[in-house]
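Encoded as structure tokens, the following chain is the form predicted on its own, with no partner shown.
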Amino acid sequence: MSNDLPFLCRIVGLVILVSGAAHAVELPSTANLQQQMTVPARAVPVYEPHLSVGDRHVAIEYVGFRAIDVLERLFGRDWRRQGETVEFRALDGYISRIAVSRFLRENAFLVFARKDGKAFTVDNLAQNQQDVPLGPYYLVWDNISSPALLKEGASKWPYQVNEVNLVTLSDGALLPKGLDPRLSGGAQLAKTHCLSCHKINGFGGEKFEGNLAEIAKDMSEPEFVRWVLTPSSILSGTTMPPLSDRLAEGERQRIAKALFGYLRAVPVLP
């Protein structure tokens, strides 16, 4: 019998990676994507996020498609009840997982070139990045539209995007049984402006390695703040952009000490 746990490990196994794995598609070329829509690629106006700094708004227009409607062709009718999130993996390793509910409020794209012929890429100016690749894709939303979407800067905007996976996810590795449930909100918020890059206890990005929840107790709370607010003070030349200038700066001192209250009390698990 001993003998046989091996082998049936690994099929356990198989069939766990399989099942976890049923949604997730990796995009298509963008020709085959527009030969498989049935409807035809649109200008997609918007206030690129990466480029507009304080109260200067860069307008640029893509080429695509509605998020929604590519997703129904990925995966049917019943897209939205196939899972609670959409998660977006791109190339450079950074996951984007934004809720269902979110594409049914708001005008989200997935574009692939930009209208006036100019190269598919973008200048990165909080990460210190020069002629950035977007594609094969790139996750836009209307901002133009939605002004409220603005303060939100860059944070839901992935680029370089190839895999769409719809997910039901467990906020078990982020809130384990015991911790306050009062820190629930620092979940969350690291789950915003943290988890696209970085990982908490497995939980996360797979852009950089380290655990935050250990990374933050070797820090202290004024160092952690500035870290998170001014990332270049810390590391010069860092590519990690810092909060969004587009809130008020109360609000993302209240972010940050949040952040560093939650990432110490959580427990760095195994």
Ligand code: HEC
Second form
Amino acid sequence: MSNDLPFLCRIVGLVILVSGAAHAVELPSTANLQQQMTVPARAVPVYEPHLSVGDRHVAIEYVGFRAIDVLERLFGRDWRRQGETVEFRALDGYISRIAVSRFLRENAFLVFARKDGKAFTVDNLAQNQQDVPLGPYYLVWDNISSPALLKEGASKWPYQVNEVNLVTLSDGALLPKGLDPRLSGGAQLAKTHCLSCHKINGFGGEKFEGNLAEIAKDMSEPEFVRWVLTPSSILSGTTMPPLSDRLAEGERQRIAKALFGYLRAVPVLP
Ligand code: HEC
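Mind pulling up the form predicted together with heme C next to the form predicted on its own we just looked at?
In what comes next, the whole complex appears, and the chain from above leads the way.
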């Protein structure tokens, strides 16, 4: 196929540019992707988690491809063996890291439009943002057939995705040698709840500048806990979402304090 050639050159170019990260691919335009896929784009109905309030869910139909079909197209048939984690990078620096195994268990889709032809945007209620553009690509999950996925909310639904990597992460910087091993639970919580946007010792997302390990050392515990549980009470209109409000309040408190304990203890590495 003649349109494969420039696409492949682009991959090769990128791989050389991003030395070390051997499996980085910038996603092609939606028109280009549609040409490359062997199946036509399909309708993808989901409950839009950014619009969910408590138990009230809004069904939206998007248009796109099964994520595993796109991954196979981008990285080849053996994509599952090229890394443990699929890393989605968004235009605004947000990084979402999702285990390869999850894509084999649950149904994910890379979508690029709404079926009803309306603007490809969403209101992000947790982040106080309206009409957020979702393109070029938005990763969504079939949470209509899975109550467990519905419960997770929007944490693994990155939008504005323009690059995909297959990586095997080395998170040694989160637990440097000598750190009390009992703090590993705190490191895990940070990975789950914070590191899509923030960094600790260079590891994590790029939505907010700075090293959380350093920032937390300048804060008191109540101040930190307030940031994590109710960020908009400190900075109205902040785009930082509160720690999952699908968890019980006691559990939210426990997580915030465990995070603080871990961040205070972890040494700041250059
Ligand atoms: C969706 C992205 C996102 C997630 C997830 C997130 N934050 Fe934030 N956070 C931000 C942004 C953006 C700011 C800056 C405030 C602003 O400009 O709205 C911020 C600010 C902060 C601040 C204040 C920093 C300062 O210098 O005053 C702290 C502390 C913080 N976040 C901790 C956390 C912790 C701990 C977690 C995990 C429980 C977390 N954040 C999860 C985006 C995020």
